[in-house]
Amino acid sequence: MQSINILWFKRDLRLTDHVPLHRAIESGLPTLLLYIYEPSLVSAPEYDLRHWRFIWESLESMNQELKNYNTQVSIFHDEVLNVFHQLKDQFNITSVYSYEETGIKITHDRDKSVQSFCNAHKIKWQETQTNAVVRGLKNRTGWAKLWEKYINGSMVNPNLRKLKPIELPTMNCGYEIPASWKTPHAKFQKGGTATGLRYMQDFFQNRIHNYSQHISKPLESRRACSRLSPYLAWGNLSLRQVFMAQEDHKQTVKYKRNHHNFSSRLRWHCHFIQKFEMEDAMEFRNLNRGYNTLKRSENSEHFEAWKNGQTGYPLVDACMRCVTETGYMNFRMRAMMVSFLTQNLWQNWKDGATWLAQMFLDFEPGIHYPQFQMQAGVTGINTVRMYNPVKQSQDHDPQGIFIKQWIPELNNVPIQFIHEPWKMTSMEQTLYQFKLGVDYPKPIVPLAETAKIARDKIWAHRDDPIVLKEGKRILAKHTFRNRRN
């Protein structure tokens, strides 16, 4: 029976700066490159066709490059243990190489099962740290130095010429990959390292000059922001690869402040994933359990209106429709959507987190859940930010161009009413051939009143003894201790 290694790709869909792939190749054994579409993940409510299509495009990009080395990534559609059991029957598996994954409970439980399988069959599973996220930390003492060490380290690029391919026998591993996963969609960013590199180069060479100025604007940010988040979330690019490219470019251009602002967000990328790695139960429950007694509304009509972009607040609705159709929205508008859901509508953050996980092409559990809870005001340690969607609209889409792009029902509404169409009189509605409540919904809740109620409830709850006790625990566990500022 042939002895082999397995390189198991998960959220690391690239062939450059890839430590596990390098180690597998350097071991000298033939290496099976493996990706598995897991039905348990495919059916999970956090995932959507957009994710599986992006992954397929990423795998196609990898396989296009691997043709030069007479090998391919073998793609299966089955549960991981089923695939591994069949491979064990065909080969003597010496080692499995992969990156650690800070994922949802489904992947956490799967990894525990894989470890048990490897232990039972004397297979060495060699996991490598992902980016600067360190497994097993009890607190953040020294973490900043660990981040600096990782991000300034050398990239590890595998020598694919030394890769020894494997002829894979016929295996019964699930059904055919759906055609919809293989069909490109023009409104979504395309997966793959080659595409990610083009976005990165274009950003650093051309688009970064408007980065700080336009980062909060729903329309302009689509070009001014890097748009690298899906390529980092699915591992088409490594964080270190992006950081090093940014460092190279900032030496030769004048937009130093924009580079500084961008690089700070690379650090926050790892900070939030590290927080989730250390406390992954926040996928399901409040980070600060003192907020468990703060009862929320269960108004399904309000939730559906929010999901479908029918709240009667133009910027909220335009953002939701945009992210549903394209998978992308900038950070400020994401925060505003969450603020409106959890504060003005007083809905449970978990329902919204599940929905937007489906919608965000760059869904990264380690960033998604901590950010969602922070914005919902259930951490007890962060300032509660409440975004007024009318003010955000006036500040960041003053001419209503973004709004009208995504809400064509408002095309006839003049600029002076585009942010607050409910202020139009009946005569004005007739004049502009627009009927509030017919062409576009009336606001489903009063903005100022609901914001005040939410603010009062959240701030009053911060004095709860359990909230205070939990706040101290959270600060002790997640706050940097050797940071100067």
Ligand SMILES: Cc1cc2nc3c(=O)[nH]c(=O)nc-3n(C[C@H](O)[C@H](O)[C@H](O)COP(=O)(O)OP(=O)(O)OC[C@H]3O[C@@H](n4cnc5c(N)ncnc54)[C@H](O)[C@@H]3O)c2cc1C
Second form
Amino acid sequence: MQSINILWFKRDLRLTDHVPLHRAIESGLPTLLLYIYEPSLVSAPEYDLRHWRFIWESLESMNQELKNYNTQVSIFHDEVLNVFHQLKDQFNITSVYSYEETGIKITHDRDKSVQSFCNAHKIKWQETQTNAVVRGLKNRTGWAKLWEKYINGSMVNPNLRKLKPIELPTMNCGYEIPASWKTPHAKFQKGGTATGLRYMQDFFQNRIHNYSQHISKPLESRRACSRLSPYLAWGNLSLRQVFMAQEDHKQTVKYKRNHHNFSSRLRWHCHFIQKFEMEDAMEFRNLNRGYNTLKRSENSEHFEAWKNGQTGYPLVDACMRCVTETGYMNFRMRAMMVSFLTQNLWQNWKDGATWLAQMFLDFEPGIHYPQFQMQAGVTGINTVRMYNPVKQSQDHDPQGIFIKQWIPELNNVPIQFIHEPWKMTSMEQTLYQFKLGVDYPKPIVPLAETAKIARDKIWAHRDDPIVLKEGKRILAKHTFRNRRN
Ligand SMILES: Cc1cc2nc3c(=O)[nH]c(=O)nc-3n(C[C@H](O)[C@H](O)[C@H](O)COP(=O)(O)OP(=O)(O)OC[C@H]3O[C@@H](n4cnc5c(N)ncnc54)[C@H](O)[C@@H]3O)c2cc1C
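Mind giving me the form predicted in complex with this ligand, seeing as the form predicted alone was just shown?
Let us now look at the entire complex, which starts with that chain.
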């Protein structure tokens, strides 16, 4: 039987700055490049066609480059253990190389069974740290130094010329890859390192000058922000690769504040994922258990209205519809969507987190759950931020251009009412050929009252003894010990 290594790609769909690939090649054994679409993930409610399509495009981009080296990534659609079992029957697998994954429970459990499989068959599974996310930390002491070490380290570019390809025998497992995964969609960012690099170059050369000024605006941020999140989430680019490209551009351009703000966010990327790595139960329950006793409403009509962009609050609805159609939204609007759901509608964060995971093309569990809980006000250590959608709309979409783009029902509504169409009298509605409650819903809850009730409940609960105790635990575990850190 031929001895081989397996390079198992997960959320690291690239061929540059790839430590496991470098190690597999340097081991000298033929290496099978493997990607597995897993039915258990495909059917998970956090995932959607948009993700599988992005992955397909990423794999195609890799395979395009790999043609030069007479090899391809072998793509399966089956559970990982089924694939590994079949490969074991055909080859003597020496090592499996991969990056560590900070994922949801499904992938965490799958990794445990892969580890058992490897142990049982004397296969060495060599996992490498992903970006600056360190496995096994008990608290954040020293993490800042580890981040610096990672980000300032050299890129590790595998020498693909040395890659020894493998003839893969026909294997009797797996399902077809659906045609819809292979069909591009013009409204979504396209996957693949080549496209990710184009976004990155364009951002540093042309778009970064408006970064800080436009970061909060739902329309302008789509151009002024880097839009690198799906390329980082699916690993088309490594974080260090982006950081280093920025260092090169910093030398030549004058937009210091923009560069500073952007590089802080690259650090936040790992900071949040590190949090989830150290406390992944956050996928299911409040980080601060003291909030478990704060009962939420379970109003499925409200939840559906929020999901479908039918709340009667134009900016909330425009954002919800836009993210469904395009997979992208800037940070402030994401925070506002969560604030409206969990504070004004007083719903539990969990269902909303699952829905938006499915909608965000850049779904990254390690950022998504900690951010969602922070915005929902259930950590007990962060300031509870409430976003008034009318004020956000007036501040960040004053002419209602973004709103009208996503809510054509409001096209006839003049600017003075675009943020609050419910303020139109019936005479004005007739004049502008618009009927509230028919063309567009009336607000499903009153804004000021619901915000006040939520604020009072959340703040009162902060003195709960369990919230306070948990707060101390969270601070000790997840925050830096001294200011310099
Ligand atoms: C409720 C909620 C859920 C979120 N879920 C995700 C998610 O699933 N995946 C995801 O990548 N981001 C998530 N974010 C963070 C942030 O909104 C996005 O990273 C950002 O909007 C992506 O756009 P960009 O690439 O143009 O960002 P830029 O502003 O250009 O930032 C560059 C990169 O820095 C990182 N980054 C930026 N902002 C943050 C932040 N606040 N926290 C952590 N990292 C950040 C991202 O990797 C981003 O690509 C979430 C935010 C909220 C409020």
